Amino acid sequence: MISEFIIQNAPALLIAVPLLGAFLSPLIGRISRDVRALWVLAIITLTTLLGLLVAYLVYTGGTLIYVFGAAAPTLSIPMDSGGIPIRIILTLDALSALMVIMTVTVGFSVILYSLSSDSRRSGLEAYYTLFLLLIASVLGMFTTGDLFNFFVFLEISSLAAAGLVAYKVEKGKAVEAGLKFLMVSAIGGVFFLLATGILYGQYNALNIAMLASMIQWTPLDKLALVLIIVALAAKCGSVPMHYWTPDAYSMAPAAVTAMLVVVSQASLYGLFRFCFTLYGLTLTYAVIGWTLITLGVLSMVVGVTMAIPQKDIKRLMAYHSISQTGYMLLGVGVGLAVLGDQALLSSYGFTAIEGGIFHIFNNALYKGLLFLTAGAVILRIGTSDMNRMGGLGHNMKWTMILFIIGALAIAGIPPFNGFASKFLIYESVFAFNPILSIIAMVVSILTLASFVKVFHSVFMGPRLPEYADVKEAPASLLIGMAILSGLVIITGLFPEFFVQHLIAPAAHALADQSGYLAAVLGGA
């Protein structure tokens, strides 16, 4: 009975468990730090298991619908019956399931890392409350089937992330970064809420599938799409709305920064979801597709060129996060640009979408790993300035090896996972426009050069006298990093398996608007 209840209500529990953990964390923390640590670890472990369970149910049984307050957790309303779904609905297809896997995997790793790296800080009750709240909100963004509830989860993630960015204070610099992030998030939230109001005012519905079945590409619909694109592109750190990213990523604790990568990609998921699923066949493919492509190319080029001269290791990695977002926008943008041409879609359009989605998944792994290795170094020597580092490979061998794995992955070097997703993007984008593919390859070369500089500055050379007694990172930090590095290696060694069983279903779910509508509304 218990197992049946869990399986039947897994989508709701996936959000409810981290929410419960967040609100009870301050009370549990009053007992002792160790009890709070065990509580947080238990919550993230349970959330991870629920996430994997939900993903299994989706990949084996198709799109999963959960309706709050209904007699049964499924919904079936024929589209021609005039019925309108008014309850809160969770809708999980293969794309949502993939994003859930990504979130719980990174979430588990960074919580395990954080339990040691941040154990001596004060205010941990608020820290873990915000951290679990952030995870719950991101999972909500991936699973909701309602436009307004996506906005609610988006705002919760913004508030939680802003608090975590400002957590270290750092003489006001972290607070400034948190306020900058909150300002961009607030403006983006207003834009998204305005778009939601425009669509609701026209169609008297908030359910994504219901709106998609009625949307007519009116001038107001176009305005709503522009507002959505601007809001979510700003939230994911795309150029030219990227200016919050270097400050927020560099000032947040390392574990928070790794999770901020997932938060940014949740906004990217929303951008793709609404372009394909909400607007689908009604939008002008070439215009919107080239909009995403342009944002992608700008993000790649600006991100990597701004990263090269950086002296702060986390700030350098932050600019590379902007650059990597560009690959995702480029891949999915090419797929969207040819969505109306079935021949081109079959030829290379789906491959481009698969490459973009695969890169979202891979980027969360290797960027999370890189930020965690940077955090381990900063924890041991107390500075993020690469000019004051050197020779740390003598004392921190395992951290150095894990950094090398992440660096080779982000540069697209085989056999690591960054190569697998970038190759799909190169191949498909070259068929669409060779110049764009060449730009993407050049950016990868510059990325490799940048991380060679980081490796030499941090780990190579003679051991500096002031770091003679530096110790290796604590075991829990290494375990958290090892989980991500293991996944980086596995997905790189067996890309065909992941593409066939996880990525391709996610790409087809994104492009198949009619399948999404049929699953939610119960008819054609």
Contents of the next structure:
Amino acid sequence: MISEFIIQNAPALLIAVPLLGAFLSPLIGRISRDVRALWVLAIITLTTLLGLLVAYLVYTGGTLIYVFGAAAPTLSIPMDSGGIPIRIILTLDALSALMVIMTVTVGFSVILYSLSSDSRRSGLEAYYTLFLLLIASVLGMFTTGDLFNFFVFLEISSLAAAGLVAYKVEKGKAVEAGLKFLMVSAIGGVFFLLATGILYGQYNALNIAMLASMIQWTPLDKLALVLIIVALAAKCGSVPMHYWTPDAYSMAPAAVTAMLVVVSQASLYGLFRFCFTLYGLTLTYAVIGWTLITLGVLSMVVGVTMAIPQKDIKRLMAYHSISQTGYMLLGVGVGLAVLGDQALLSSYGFTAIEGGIFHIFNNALYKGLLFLTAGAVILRIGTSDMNRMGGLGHNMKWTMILFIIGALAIAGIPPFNGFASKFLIYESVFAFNPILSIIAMVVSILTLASFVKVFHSVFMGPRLPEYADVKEAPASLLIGMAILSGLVIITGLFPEFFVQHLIAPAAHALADQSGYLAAVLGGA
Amino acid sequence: MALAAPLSSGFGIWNPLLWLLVFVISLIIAYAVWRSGFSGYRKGTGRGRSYLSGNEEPAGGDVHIRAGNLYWGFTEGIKGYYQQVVPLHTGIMTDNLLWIFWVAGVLLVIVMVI
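To test you: the structure above is the form predicted on its own. What is the structure of the form predicted together with its partner chain?
After this comes the whole thing, all chains and molecules, with the earlier chain placed first.
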């Protein structure tokens, strides 16, 4: 009976559980710090299990619809609504499910890490409230089938993330970074709300499927799309709207930075979702596709070249986040550019989309891992300045090994997962435009060069006298990092298994607008 | 076997397990070569010490090449590029926001015209 209730309401519980956990966290923290830690761990474990359950239901049974307040959870269009889905509807297809898997996996690892790395900080009642709120909002962005609710979750994620970025204060530097993030998010939020209003004003609907069934590519629709693209591209840190990223990523605690990677991916998900599912073939796909490609190439090149001269380890990694976002925009952009040509889509467009989506998944794993290793180093030596580091491989062997795994993965070195997704992107993009593929490969080489620099300056060299007594990272930090590195290795060694069972269905779900519409509007 | 299937892009395939096998075989060969070498080395006899033209080996912190000194040649080689790009990263919030409006404006013109 209970299991039936959980299965039936799993999509709602997936958001409700971390929300409940967030708001009760300060209250429970009054008992003791240990009880709060157990509470947070229990909430993230339950959320992870729910996430995996929801993903299992989607991958085995197809798109999942959950309607709040309806007579039945799948009744998307009430009898007396005039054929309009008026209630709040969660819509989970294979792409949403994949993103949910990514979020709960990274969320679980970083919370495990954070319980140790941030245990001595003050203000933890607010910290864990915001952290769980951030996870709930990201899950909401991935699961909502409603434009306005996407905006609401986007805003919650922005506020929670800004608070977390500013959490350490750091003589005002972290607060400044949080404020920058908040301002960019606010502008992005206003753009997105304006786009939502434009579409609502025209079509009298907010449900994505309902809007998609009516959208016509009028000048107002074009304006709405531009606002959506700019808002979400800025939020995911695409060049030339990336300026907030290095500040926010470098000032936030390491666990928060790892989660910020997922937050950025959520905006990227929204960008792809609205281009493909909301607008689909109505938009001038070649123009919008090339727009994404241009943003992608700029992000790849500027991100990696700005990373190379950096001296702050987290700032360097932040620029690499921008660069990796470029690969995703490039892969999915190529798929969008040939969306209307079935022959080209089958030939390489679909593989490019698969590569882009696989890279989103892989990036969340290895980028999260890299930020956590950087956090472990900073925790032990108290600085993020690489000019003051060296020889830490003598004392932090496990952290070094985990860093190597993450570094090789991001650089696209076989057999790690970064290579598998880049392989799909290189080959498919080469068929579309060889120059783009060559740029992507050169960026990979520069990424490797950049991480060789980090490896050398942090871990290599003789044991420095000032770090002679540095200890290895605590066990719970290592466990959190080991979970992510294990997944990096597994997805790298068995890429076809993951592509076949997780990525290809997600790519199909993204490209198949009619399937999404049928799942929602056919549920009356 | 489905687990071990190679990844196909439609243009080529990638089999990480095969790559791993080749890597392991290479390691075994490298180990065999190493084993066949001279085995008279003894630790702590000074044989492993660096020879710096007869000078004393400096202390650990003095020989470590720090991050700021790495890739100087690369950044110097594309100095012109960095002179253009780095100043754009002013860190000033209003500049950052201006870029968002610029992109929105340019994209709006492109989408409306084409």
